[in-house]
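We begin with a single chain expressed as structure tokens, specifically the form predicted alone.
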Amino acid sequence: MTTLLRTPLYDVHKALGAKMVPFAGWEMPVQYAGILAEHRAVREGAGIFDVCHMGEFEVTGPDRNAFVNRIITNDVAALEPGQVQYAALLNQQGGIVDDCTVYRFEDKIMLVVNASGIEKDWDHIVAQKKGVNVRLRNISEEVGLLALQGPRAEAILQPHTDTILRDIGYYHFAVGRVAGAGCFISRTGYTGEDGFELYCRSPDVRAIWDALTGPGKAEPIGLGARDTLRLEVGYALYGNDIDETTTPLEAGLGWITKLDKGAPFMGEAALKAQKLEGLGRRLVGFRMVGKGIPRHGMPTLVDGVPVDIVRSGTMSPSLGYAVGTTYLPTSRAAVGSRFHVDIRGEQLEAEVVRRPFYTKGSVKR
């Protein structure tokens, strides 16, 4: 049997009674108070994540820049020191190995990447270093990582640090320290609300944690809130919406896909082929038009003839109605669009609607 890995923070999570599962090769919360209630709190307050397993690989040298530029879809050129963005690794067929974030720093470059894909995407960058002058640094270990997202994320942050958070854009960072550790402190977020991701080294992740939370402070938030969370902003999850097989241009990913950067990149052969041929296929938000709720694996149907599976789905807490994706022929993908959803060997039906689902969301653009 293998042994799940624990965060710094097991121990916390398990004296406020979280459920804890296992989730890519780790032993994480999914849920304390409960997933309606957990994603409320991000929504009309602020909540605290755990997400130190997710992976993080430093990129130091001359050629740094040019070399990440290879390996990304994204154009790190485009970046000034202080900037992220967000980006895909590719396959040489164009499909997505991983989603991840890019970081600019002055001296050096950081890859945050999912954390079911280190090891495979580790060797999927080392195999394309081939003698370029760079260092590559699987940081990972070391890293300590939290999300504080809501609408009151910068008031509950801000008197734990030394940083102006207001003077930080979306999808910028600054260095700072956050109840007294150093910290890269950026605002981009995977929830539609305001919020901040905090670096720090791993053994000083629980002073931070203690720090932001408590009453009147941020909510400690499972995997299953932020699962409903991301859903509704439409925001990708590797392994469901994206993977090996599906490309960017497929799942509406080709504002990060630069085509034209001067710089080739894995699988951008293949992408350009993709284009000039025409999508097959497109991953599309959908409504269920009555009852049901849609979970992943479902088949989806356009004429009675199985084309898909739900790739997300859930009963949307803001909303209040089911919502999913999932990838439809590009000729049925149209807003407005009807198909079927295999509910429990029930074909039921659901409409093709624009995403994200939610739009209220507190995220500072």
The other form holds:
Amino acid sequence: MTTLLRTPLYDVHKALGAKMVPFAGWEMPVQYAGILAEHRAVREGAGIFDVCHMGEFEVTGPDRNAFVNRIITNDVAALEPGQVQYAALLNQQGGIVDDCTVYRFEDKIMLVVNASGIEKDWDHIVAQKKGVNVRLRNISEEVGLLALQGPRAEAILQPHTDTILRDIGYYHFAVGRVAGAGCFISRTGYTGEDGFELYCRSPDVRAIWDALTGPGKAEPIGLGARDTLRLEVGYALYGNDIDETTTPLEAGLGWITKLDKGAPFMGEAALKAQKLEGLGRRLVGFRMVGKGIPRHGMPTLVDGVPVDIVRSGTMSPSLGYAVGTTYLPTSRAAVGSRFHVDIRGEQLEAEVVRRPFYTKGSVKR
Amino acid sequence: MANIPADLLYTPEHEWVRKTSDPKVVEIGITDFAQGELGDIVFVDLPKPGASFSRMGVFGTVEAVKAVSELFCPLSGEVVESNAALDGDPALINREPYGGGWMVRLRLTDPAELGTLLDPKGYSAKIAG
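Having seen the form predicted alone, can you show the form predicted in complex with the partner chain?
Time for the whole complex; same chain goes first.
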């Protein structure tokens, strides 16, 4: 029996009647009003997510950019201060240790990692520090994080900050104040909708949440809808779509993998070899042809032979049909290819479709 | 607080059983508590009329956005009707678990099995504990 961690908003969630579940060592809200209503609120209006469980590492010191470039797949050198980048941490074999976002400041870098990865990522990064002149700090406990997502996000947030939000571009951030509290205001998210991720000091989370919720403002959204929202727009979930046995090339994350950035990084050699040999398999999106809802862990079969499992699967609330992801042999991974999902002993037909499944989001790329 | 109608019988697996005018036929569904635990129901797989099940046999599945639950037949018998309205509107189970959300009507093989079911008080204690 391990004790679950609680975010500063635990009492708020309980008061709102949220159903709480264990997630990556935390006691988190999985739903409040219901997954479908929350999903719709984010697609049509705005929702707010307590994601304080996520991890943040701060990298300072003169060698910070070169150091971070050695540990991530993407290229920090391509970032201006005030920009954000999606990236992955790899092991020596090119498998994904975690996915992360990289914030470049004038004088520091912040890496944001999954809650489940905080300890392992920290060890993985520290082990690569060696003699480099950087200072690493795990600031996960002192940093709070709220995600405000949906087409109305900017309109809801603007009255509570002096920062001109329309000036913050997609995957950019500004340092400012929200509801009086110091924040990094980042135009990023995990839903396919426009919106912001607000990094603040843990004790300030409550004041920001209170300012952005209430009648006519953002609806509270749990982990359930967070998953259906991200899956519809094809964003990977660590531990499902990607893990230490999958490479970013197989996962369709070649766009965050800069093999020619001129700075060797952990896993690079393995990826170059894989690219040379050709990819044996690829992560695909699929929809069920008939009935059935694919769920994580169900076997997927090509010509009756098991090839993988359903990585992510759900009934898509926006589309009204069941979708999922799995790895298929490259020769069978083209859009339109048919294969089967073993749903409780019954082999049901599925068809490879283009990701993202849902393309009408308000995100301003 | 979950609604537990006084005129129904229950199983520990959260199905309810309603007696009908025909003493050998009962109506079956899942309880208000069960639908609340599952969340928004998006898919139901029910047996066709003529299918037979023994007590505690799996007669179908109900899927919410994030959860799947098997349906256990509370009594032995043969399906005489399944609720076709649920195909197009599975959320009826959320909205009216004891009404429009009924699942199957079952012709009992052994009406004496009704004695194995929980009364409302017994079921209430079960979900409280």
